[in-house]
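The form predicted alone is given below as one chain in structure tokens.
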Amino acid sequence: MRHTVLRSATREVAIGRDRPFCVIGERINPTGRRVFQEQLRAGDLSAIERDVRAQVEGGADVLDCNMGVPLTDEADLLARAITMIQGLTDLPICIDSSVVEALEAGLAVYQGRALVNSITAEDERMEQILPLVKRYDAAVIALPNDVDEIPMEPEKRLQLVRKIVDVAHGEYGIAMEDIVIDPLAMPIGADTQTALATMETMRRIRDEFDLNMTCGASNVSFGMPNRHGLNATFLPMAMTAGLTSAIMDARTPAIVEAVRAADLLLGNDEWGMAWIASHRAKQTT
């Protein structure tokens, strides 16, 4: 079992597929959301604290920070919020950009082992973003598309994991275990089978190479009406075929709760205990 180890200064969380599943909380990114992008734009970042408290009080384990607003300075906003949200929770963060600068930047600050999302197979981006990954030994979310495309066989996304574990592992001397694959979680309001191909592809990742992997779990029901029924049920489905975790909404209760049950019907609960502790604990409040 590969155990992708990430920290904050005080905290340590493994993702793994004999580890509970990894939540990932989604909501510290201002796509979509117009009025956090104002925020934003007017340097204030007092929203932060918000997402991160109902996040947390949600059940996230690590939290996703994405800074990624249009005319503004993305490597100054991803250094302040990261700063922010490390002083207001030992959570581990993961530091997505797509700005090679912004990441740099977010690496730099942060106090502990980051998980930086993301790269692609495209070769450009390999060469700017793994070499980061490296030198400030964090662990890196790929994602198997490249220029040409984003494939929807599963055969063509293994060609592409296979690229970029080849360079990641075999260039870049990247661990095995830090590299976290994304199979590629695509609308299934666009086409009802994407999700079929996509947990195709989480088997073939799992069985050939034994990665972690992640997805946005939230494409999966884009477009789609009850969109939390939807998230509930894939994510559970997905962790059969070896999701160990996802960049998902942990303030849902309905979908944090499924993929809990899960962990404990596939033995990564022992004796329960976390799915008792929850249930006492709602009890009370």
The other form holds:
2 protein chains.
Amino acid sequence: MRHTVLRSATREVAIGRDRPFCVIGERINPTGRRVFQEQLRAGDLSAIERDVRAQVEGGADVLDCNMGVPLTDEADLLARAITMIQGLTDLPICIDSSVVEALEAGLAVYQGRALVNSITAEDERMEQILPLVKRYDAAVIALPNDVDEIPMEPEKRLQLVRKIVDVAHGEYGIAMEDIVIDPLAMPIGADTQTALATMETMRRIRDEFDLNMTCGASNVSFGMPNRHGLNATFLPMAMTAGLTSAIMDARTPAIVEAVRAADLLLGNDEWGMAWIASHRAKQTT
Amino acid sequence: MRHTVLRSATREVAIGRDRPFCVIGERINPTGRRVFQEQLRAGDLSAIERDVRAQVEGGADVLDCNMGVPLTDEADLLARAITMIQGLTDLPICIDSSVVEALEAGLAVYQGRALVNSITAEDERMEQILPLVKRYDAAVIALPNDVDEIPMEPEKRLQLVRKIVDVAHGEYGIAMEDIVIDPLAMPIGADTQTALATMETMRRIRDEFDLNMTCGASNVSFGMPNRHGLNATFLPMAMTAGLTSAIMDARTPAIVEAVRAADLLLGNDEWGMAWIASHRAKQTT
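What's the form predicted together with another copy of the chain like, now that we've got the form predicted alone?
Let us now look at the entire complex, which starts with that chain.
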């Protein structure tokens, strides 16, 4: 059973099929948050404090941090944000950027063992980012799409996973347990067969490569009503297909609770201690 | 794709892997309901009216009806209850009893095509009940346990499913699509590996026999806190393993909603119409 080990300065989290699901809080991300974008443009990172607190209280195991705001020095913002978050919590961080320089700046200041978000199967992206992952002894999220397309067929996604493994593991020497595949969860509203394809892709990645997986889980419900209800149902289903972590809403109790219930049902909550303790905690607050 | 077709006098419901999940309301059952038991002992069936209404409003597709109260004429009670329910709703009925005479009395008064609950792999039970299923052209729920044990190992349950199919289909001529297997969902609180064994059993029944399945879903959370949360998570997970119906809580919105979300994610809610319509209905009430 492969374990992707992430660390802050003082805390370790292992992602794996025999471990409780790894909840990666998605909130520290300016996408779709206009006020937060304005604040970041003005160099004001104070909103992060609230986002950290809400996600820690909600039960996140890792925090994603993305500072992708156009017309800013993203590398500087990301490095400052990471330093700030590490002063607020001991949860490990998933360093999230499409800008190579920003990933490097984030890795340079990060205390611990980070998860880099992300590479794709595109040669250029792998060439730029994998040496950083190796140098900073990080783990990396890899998406099975290339410059041409996001393939819908599980078989094509598997081919791209094979390519990623060949390059990341074969050429750059990244350990298999440090490659975390994001099998690409697409909006169900655009195509009601897409979750089936995603879950089939997950099962095959589990069975053929035994790699850990994550996905942007909230994407599934994009454009549909009652998004929380869909998200809370998708995650346990995907967990039966081998999903071991997700970049997700860690602030909505019903969604985190569904993941913890699935932990118990999958045999990853011994004696149901975590489930029972969480119930007790709710009763005393 | 096999369809188990159930009917009332005026309504048809088909259970199948390409259909929305079949929600069989569990409520009309005196087990654990002391007041209802007393009423039934006194011949008072009036509480059924409220149970029917709540489950129809909650989104049940079929209603289970069990009148198992010690020291009563269960056959008479069950026949009266079924007649009463058929006057209140056009949902098909799952006729539920451990008493052969009660099943026969229920089948005799039932208008339509019923689901009989249940046989096991025990010879005597099959000999007594399968001729009734055949004579009344019903479908039947079959549990893979025998007189010796409820086996925990998927392989042993599969052996008993094989025996049930050999006898019910091979000897009594019950169509494969009218045999609905209950793979036995046990309480997770007693053994945290049990849901894994149940889902493995489901996957194998689906892959090896392609039979429809149901289970007493609320049993999974027995003895644990936050039962609704566990039940709402278990069902979508089991649906990924081939479960096509459940005898379940149809009165708790979060549980029925989880099933309808899973319908959408499994491609059984075309264009998401049912999901969207249910959201609109909630907004206008």
